[in-house]
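One chain comes next, on its own, written out as structure tokens in the form predicted on its own.
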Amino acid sequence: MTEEKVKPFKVEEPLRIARLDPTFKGEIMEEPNAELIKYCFQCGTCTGSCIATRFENNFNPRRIIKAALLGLKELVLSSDVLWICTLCYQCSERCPQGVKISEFMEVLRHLAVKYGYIHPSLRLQAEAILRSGRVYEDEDTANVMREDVSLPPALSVDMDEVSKILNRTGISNILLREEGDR
């Protein structure tokens, strides 16, 4: 089995104004704690302190912030790199401007899902919940693992309740959208 690499997060040159969404920055800043992103002066402290960058060269918080501020909505939201952030908050703790970068990354993930850019791993988990009410579908295997660590059997799932929750949160509708429907 070959290991799949994350696609590089790069702006195609030359940057075309038609690819920019001037409202994207405002949309991001409407979210709690994401409004602080306007204070980022691109020092790179976030990238330098990021654990994820040690394991994945294509993950660079500074580049993601810059692309978002420029209005490269599609590039940012469709990128696999959004899902690499571990939300460890090291970048936020070290930012000299007090930017809450981890929370900014969460906002970008939420917007990505809202616009139909769902990472395949997240889609698989959500589809499993839709089918069985659980992230893992093999309850027997789960119960064996739970028994091995002295835990009681997994609780039964009321699929009517799961269905109501998924419908109210809009997850069912998001999952029904095809990859290209945005």
Second form
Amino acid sequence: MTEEKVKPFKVEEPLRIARLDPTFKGEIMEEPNAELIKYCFQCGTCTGSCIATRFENNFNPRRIIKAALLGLKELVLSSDVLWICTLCYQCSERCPQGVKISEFMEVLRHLAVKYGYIHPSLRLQAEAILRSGRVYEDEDTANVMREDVSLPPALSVDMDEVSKILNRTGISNILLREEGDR
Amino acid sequence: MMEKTQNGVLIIGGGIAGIQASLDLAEQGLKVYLVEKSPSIGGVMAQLDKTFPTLDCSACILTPKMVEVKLSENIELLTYSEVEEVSGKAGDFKVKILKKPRYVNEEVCTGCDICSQRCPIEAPNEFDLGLQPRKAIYLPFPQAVPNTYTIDKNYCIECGLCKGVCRVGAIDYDQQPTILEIEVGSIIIATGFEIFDANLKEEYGYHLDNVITGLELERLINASGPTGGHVIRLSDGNLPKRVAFLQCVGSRDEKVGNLYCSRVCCMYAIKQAVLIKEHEEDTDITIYNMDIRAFGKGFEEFYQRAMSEEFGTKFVRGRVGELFEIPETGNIRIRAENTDTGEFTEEEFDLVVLSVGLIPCKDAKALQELLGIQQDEDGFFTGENPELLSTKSSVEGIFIAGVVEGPKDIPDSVAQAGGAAIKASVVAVKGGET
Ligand SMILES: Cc1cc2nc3c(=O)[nH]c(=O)nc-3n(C[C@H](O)[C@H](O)[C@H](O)COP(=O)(O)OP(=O)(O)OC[C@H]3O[C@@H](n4cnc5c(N)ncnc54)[C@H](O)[C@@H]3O)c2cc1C
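Having seen the form predicted on its own, can you show the form predicted in complex with the partner chain?
In what comes next, the whole complex appears, and the chain from above leads the way.
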């Protein structure tokens, strides 16, 4: 892991109401399981239960829900912290209001990608898959390691098939679009 | 209109609500049958140390009322008894009551305690929540009414020692259950509540020695309780220097199916924090809460006082995520977010108190079937118009009072009991609707 600090995730006060997007919450709640966030009463059980928070204090699920409900679309979707959640479901398990927080975090990730916000580390991985069909591209080193444990060499990747799948998911377009933007 | 012979009133449950309703009706000159399933009346209030927000001694308020019940000529007190069958209708209920055998003759037992001193068998003491033992022949607590001993046949080995020492020949191992049939005009249900089973919130570690419930704390801090009023850690008997309270354990929690607020836990936790401070001044106390509901008369002032320099209780707005024990010390570490600052916190405490909520009494379902009255979605009893007539059940002539109708504190239980008594007396005197 890099030593880079995660940017603090904070709702700045005073809130500028004109910058809030009232439709954002609706957009989230259209996704399966995410409609329950409207029941959040900000008790902090999720954050208190969170393993990721223990290591990265800037990851605070309660705050992310609050910001999303307020309509701080850009702050939420562009934030690095979205990608810190380990999806362990502890918060969903304990939330007294039955909010499915892990599921909600996944929805936010989908929306972030949809709007072109992908964490740089994940973009590198996606690009690698797009290029070679593998996350770990150094085939020779991999094969040496496989040989050590008596595994046959890795099968070659059928890039036509991989491309087909990736096109279906839409990820190729998103990555290309991003490149164009830059 | 034809003159009807006046019928009495049956009251089921002898907690503070049932006691108050009985006294109010007896004072009006009505015949009252008070049925209590345990060996003594008193209910949960008898187990409490002090009451919020005035810090009055609970037993000092309750005990005279209990004695008054016993002395009243109009009240027939049926303890260790249960209602078996109810038929008829408002104005004319026929009721069968089962008197369970105490194996001690109530008429002659003087409550001298010699039997219990001789009894060689120990059993968990329900009144002290198992924090100390009692004998197999026992009085639930010193102020019990009636002052009659009971043999617990689950533990008694019939060694005959108690029988041998009893000077009035009250012990009767062969006592049989008896059925009493009565007719009453109306019925009041005041069967109270249970506390939420803290084991259901696994992440709050109730299985650990130094995690206790608020009701256990009431016993520990009571001068006549198992530790003579010392709040100790169950792991090593030491006095805790850092105590945490966790609010809303089993209340306002979809995960355990209780969406409602239990109404008393905020105030009892604050009360207990103040009491601990009064006992041991140098204790640090933190109350983890979602918000403090101090809605009653004098409650807000009490809350402010607890926060003030005088008592210095710390309030953290944040529902606890989880806690765990440090095996070497038995101390407890609590993980929570302080939502005021957004900080994730992990703090160490010597003792943790779970402010457990109130849930419907064990017999709610059975009573519902017996009497045909309606329960709300949480299992408390309710009538058609709870917003206007909280004392009225869904069955004509049957009324409800106290926590059996919904979580509430002692003053509210007493007020509701007074209301139920008036309603019940009208039906008993005038008869039901024809
Ligand atoms: C830890 C704790 C602290 C509290 N502190 C305070 C405080 O400081 N101040 C305050 O105002 N309130 C306090 N309360 C709330 C208070 O205990 C209740 O408001 C009060 O006890 C309600 O009385 P009740 O008569 O409705 O019920 P209960 O006290 O539960 O009495 C019900 C009675 O009915 C009997 N019964 C049950 N089922 C049957 C049956 N089938 N047949 C016959 N009898 C039956 C029971 O044995 C019991 O004796 C506290 C509660 C808790 C848990």
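Because the structure is a prediction, the values reported are computed rather than measured. Positions refer to the first chain, counted from 1. For clarity, a rigid core is taken as the largest C-alpha set superposing within 1.5 Å between two forms.
When the rigid core is held fixed, the Cα atom of Asn143 travels 2 angstroms or more between these two forms.
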